[in-house]
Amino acid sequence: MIQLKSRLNVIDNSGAIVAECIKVLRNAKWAEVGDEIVVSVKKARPISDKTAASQSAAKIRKGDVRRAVIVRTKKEIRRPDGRYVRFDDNACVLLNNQQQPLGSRILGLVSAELRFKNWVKVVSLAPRVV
């Protein structure tokens, strides 16, 4: 359950390290996984003069306000067959304007649920799904 300022662990490449949740995108007071929300980044990784012009990913700064789906969450997630899945910390994906992921990679698990409400790309992307 992820609300108002709520600190999530960005596990992509796209250069945000932490990022704060500072609105959830559906009429509720909190999100779940597989739900987007708008997220502010509160840490970032350097951008050096050389890689910035190496590199055509999008530069991600400290401040900078974006979308992101939430891949997991502490709060544990009930599945149909009974059983209770839960995971060490909260985590999001960042997306683009066009609901796909800005990194080319993603680093860590992912939770299933995101097949279920078709974040397609991002379980692509993901080296496991649990």
The other form holds:
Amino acid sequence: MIQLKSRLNVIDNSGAIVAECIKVLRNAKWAEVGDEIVVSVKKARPISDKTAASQSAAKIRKGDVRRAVIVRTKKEIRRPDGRYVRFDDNACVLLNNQQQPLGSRILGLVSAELRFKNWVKVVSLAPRVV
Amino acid sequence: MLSRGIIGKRSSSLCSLLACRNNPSSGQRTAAASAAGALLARSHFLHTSSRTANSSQPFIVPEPQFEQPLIKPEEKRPNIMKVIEREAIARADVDGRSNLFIRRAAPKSRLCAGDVVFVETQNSMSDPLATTSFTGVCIAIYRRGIDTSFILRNVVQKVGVEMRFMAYSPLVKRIEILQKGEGFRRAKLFYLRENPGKTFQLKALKKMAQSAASAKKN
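The structure above corresponds to the form predicted on its own; please provide the structure of the form predicted in complex with the partner chain.
Zooming out: every chain and molecule, the one shown earlier first.
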């Protein structure tokens, strides 16, 4: 149940650490796992010299506005077989305008809901899917 | 009339129950006789005059799974909903997992808050071999008859994950207690979310979970 002003942990290696939701890209107030949102980066890792020099690495600074997909929520998600899954935090992965992950790696586990919502690349990059 | 519909098919357990209420000795009756009794019992509740017009419409009498309703001998006026609940659990309880949820069972065989539990679930009814397993500490049990559920908590890759399983779901293949919990003095262990202590630092349990997972495959 992520809405305007919700803070999420960013769990890829794009450089952002904390992002704040500024828009839910659905005609709804809340976003769940697998929904796309627009975020503003609130905390980011300082850009190393290597990243500054590289052409392909994403340079995320504090204050950047990007799209993201929610991968974990603290609000329980209902699976069709009656199971409920809940994680201890809200987390997202930053995306570019073509809905591809900005970072090259995902650090941490993601929810299996992403598979059903066709986030194939994110699921394949994730080290663990629950 | 109604009779053409009912007699000739076995009466459902509900019909027999209604018959039982009126005639305590219905256990010795034949199926047809108890159906007639059920018809009499039903006529108390239904407006037969309106039904004669609809006699041509077929209605479905479900095949009973239990010959006699699951009424205990000491229950003189059984509560219908309790009997239905009992039958539903008996139908869903294929591997004896209802013994985990009986409050008065022996402490070793009962599922308590604080036990480490391994659950194996089928992902869909279409493929019985595609399974997912989850191990965790049971932090809550909701005993609601057929809707009994329990929550397992585990820390996976430094993130706490909680999963709530419906105990009698046909997709839940196996529920096993890997280790009984000790020293948990509550029924709901939600405090473990903030103060886990040493509860989730059990590396030996990872091995147990893996062996439990592979044991059934072999």
